[in-house]
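One chain comes next, on its own, written as structure tokens: the form predicted on its own.
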Amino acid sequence: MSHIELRCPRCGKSRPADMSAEVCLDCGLPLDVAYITHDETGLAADVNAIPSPIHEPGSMVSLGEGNTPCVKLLTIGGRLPLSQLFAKLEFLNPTGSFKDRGTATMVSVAREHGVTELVEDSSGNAGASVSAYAARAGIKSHIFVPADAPEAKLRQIRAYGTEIHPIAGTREAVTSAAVAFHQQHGLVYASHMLSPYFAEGTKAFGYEVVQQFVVQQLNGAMPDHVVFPVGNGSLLIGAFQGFRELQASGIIDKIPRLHAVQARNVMPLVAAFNNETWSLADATKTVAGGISVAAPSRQWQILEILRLTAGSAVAVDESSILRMQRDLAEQEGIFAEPTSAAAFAGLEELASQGVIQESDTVLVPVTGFGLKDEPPR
């Protein structure tokens, strides 16, 4: 008997776990992993023992992902001003982005289910991650990408021996092409946007934050705020799930306030959260390609998490993203891709609004490495 099932985060209906990317038939939402052999308070008894959907340890596919460092940002923190500003360097994961956390779990479950060929669509980082982990697992991968994706990201995806499918048009057109291909050829659609296993893999971020800030006493207490760049929201969702499990087990008292940052050119979540007018027709190209998602599949879930944690959602313009990317490199020695820099631009906005106070402890994940998406010169 499996120790997991797939459950709708909205209506709570569940079904047996499999590799289907099928959404809840009642709500239309992507499903989450639910553990059926534990009650909620017994799930995370140890901050070092992260519950996993993997049944056989031998099925696990890993490249050493996770355990990324947190560093204090003195220069940018002093300028904002925020006296306790930390960055978690997620770009030090094996393929250069946080996506490796989710991919490791998703591909491990795929291997456990005997999958030999899969399909994914990605603006870059997830495609590189899935390509690498699929190669490690001996699984053939087809990655559908925007034809205008950064060349550095496309080169990385090709390096892992995947079959790459460039698609002209919008990010949504890329997804449609991938879905059509998986249906036509009867292949597993290993979508980082829909897969419950991908979102489940990213919750290790939350466990590590607790380990670093509480157990190792990086700052003596949990962060008051965590600020994320958000497109499909898998890292924010995973972090929340991890924090919630640890809170239910009594390991932490409260969950940090979680905030979402988007580019003003593509801001569906910000508009929905703040009751602003925005539509697909308003989307334009942004330098923050990793969060250029005009119709997030998990939008309801992301908005619910922001409300539950008393978080907020802000949009930032292109010039502030590029300025913050430059400042992170020149003032802190952190070369972040524009998507990651967007979170810091959003943090600046939240500080100026008074949402975040000078004495608050703040954590921002640097989700991707700058060499993947270099700034224009």
Ligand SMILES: Cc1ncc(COP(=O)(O)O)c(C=O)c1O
Given for the second form:
Amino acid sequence: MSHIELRCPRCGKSRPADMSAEVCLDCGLPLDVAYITHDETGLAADVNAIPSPIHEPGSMVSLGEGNTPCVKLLTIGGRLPLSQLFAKLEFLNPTGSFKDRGTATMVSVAREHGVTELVEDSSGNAGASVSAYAARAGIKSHIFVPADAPEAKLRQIRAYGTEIHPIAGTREAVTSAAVAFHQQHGLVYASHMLSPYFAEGTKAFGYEVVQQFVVQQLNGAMPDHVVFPVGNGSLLIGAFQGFRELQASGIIDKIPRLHAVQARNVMPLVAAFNNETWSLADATKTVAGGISVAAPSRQWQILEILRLTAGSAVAVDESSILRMQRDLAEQEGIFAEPTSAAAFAGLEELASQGVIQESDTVLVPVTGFGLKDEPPR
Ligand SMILES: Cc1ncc(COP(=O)(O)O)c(C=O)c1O
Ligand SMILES: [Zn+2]
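Please give the other form, namely the form predicted together with this ligand, since only the form predicted on its own has been shown so far.
After this comes the whole thing, all chains and molecules, with the earlier chain placed first.
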């Protein structure tokens, strides 16, 4: 018998753990991993012992993901001004983006289930990540991507021997094509947007932050705020789940305020959180391709987390994203892709609104490496 089941974050209804990408039949929401052989409040008694959905630790497919460094940003911090601004360099993960913790867990579970061929759709980074881990696990992967995805991301996906399926049209059209393909060929749909295992793997981000800030005393205390670039919300959700488990175990006493940043050109979460009107038809192209998600499948869960942590949701202009991308490279030596720079543009907005104060400790993940999506010159 498995030690986990899949549970709806909204109504709590559960079903046995499998590899289907089905959502809750009542709420339509993607499911989470729930542990059934542990007392959930005592789940994480130790910051180094992260609960895992994998049955046999030996079956883990790993490339050494996680444990990314945190560095202090003195120049940008001085300008905003924020005296305790830290960046967690997520682009130092094996495929150059934060996706790898989630992928490692999802592909490991797939291997335990005997999966030999899978389908995924992505704006580029999740596709590259799934391609790499599938290659390592000996699983054939089909990755559906927007035909206009950055050339470097397409090259990276191809390098792992993946069968790549470029699709013209919107990001939603790419998902539809992937869904049709997996149904037609009877293949597993390993969607990072829907998979409970991807979300569960990403949780390690929260554990690492506690390890770095509390156990290793990076700054003497936990961050007061974490600011994320959010499309489908996997990093924000994963961080929250990790923090929540460590709070339930008494290892931290409070969860940081979690903030979501979106491009003004694609801002469903910002609109929903702030009661503004916005519809799919309002979406236009953005330089922040990783967060160009007009209908996030986990929207309810993301909004709930923003409310529970007294966070916020802000939209940023294209020009401020590109300016922040340049500043990060020229003033801090951090070459981030535009999607990642969007979080810093949002941080600037939150600091100027007074939501984040000068003496607050702030953490921003730098989610993807700059060479993946180079700025227009
Ligand atoms: C570099 C980068 N940052 C952030 C995100 C947003 O992640 P999520 O869609 O899980 O919110 C993505 C997603 O593709 C990404 O590629
Ligand atoms: Zn439900």
